[in-house]
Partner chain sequence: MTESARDAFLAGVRAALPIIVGIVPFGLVAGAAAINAGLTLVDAVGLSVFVFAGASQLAAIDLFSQGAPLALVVVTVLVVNLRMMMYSASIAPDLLEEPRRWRALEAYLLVDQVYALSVTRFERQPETNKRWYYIGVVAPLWLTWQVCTVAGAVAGARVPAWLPLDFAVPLTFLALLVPAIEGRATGAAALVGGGVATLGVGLPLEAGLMIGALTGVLAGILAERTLGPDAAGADDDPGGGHA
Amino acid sequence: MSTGPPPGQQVWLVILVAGLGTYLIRASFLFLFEQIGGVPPRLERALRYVPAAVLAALVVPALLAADGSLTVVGNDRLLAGALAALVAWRTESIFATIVVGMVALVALGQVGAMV
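Output the coordinates of this single chain in the form predicted together with the partner chain.
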């Protein structure tokens, strides 16, 4: 079992193939729907749920299982995230959400260090 990165040429082969594949993933439906003459209406309705579903799939594990396992009690990120969610709901400001969430997480860490 080797460790360390492969030679430079192999690294670049991976970068180019992975980059091309990622591009094709991103381009997929932006071009496919053109071929079939637009977005089928039923599919378009389903796609309305993509933002909520994907964003939640990105956020919730980062709050509930930041270190790889589910933690509820004594989870500072969950508490700070809940506070930040409240701010996001009231203000719809990305900046305010980030600031409050970060400050809350740092403050909870300080409190945790004292007790």
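Cool, the form predicted together with the partner chain is there; where's the form predicted alone?
This part shows the chain on its own.
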């Protein structure tokens, strides 16, 4: 028989510890930069690339391996994503990028269903 806390309490304990750990990690950078007088310029330049890197890390696997296997040829998601990336680069419009990407994905799916 288990002598530890009930499973519900363990989950809340894990959530509390994870939240506290996340807070301490984030706060440590604030305290560190306050102690050294601000964010060093090299680090500030490097941090500008973080959003693009995070977005690429989230999007690229969904485009290349939607079903878990790497697929380039005949991949509708990859083609629609490339078209959306082109629209994003040329227009810098989030709305146009989303609309073009979704329309391309649906259209390619319809064409694939007919073939």
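If you're wondering where the values come from, they're calculated on a predicted model, not measured in any experiment. Numbering follows the first chain given and starts at 1. Rigid core (definition): largest C-alpha set, two forms, superposition within 1.5 Å.
Fitting the two forms on the rigid core leaves the C-alpha of W89 displaced by under 2 angstroms between these two forms.
Once the rigid core is overlaid between these two forms, I15 counts among the residues whose Cα shifts by 2 Å or more.
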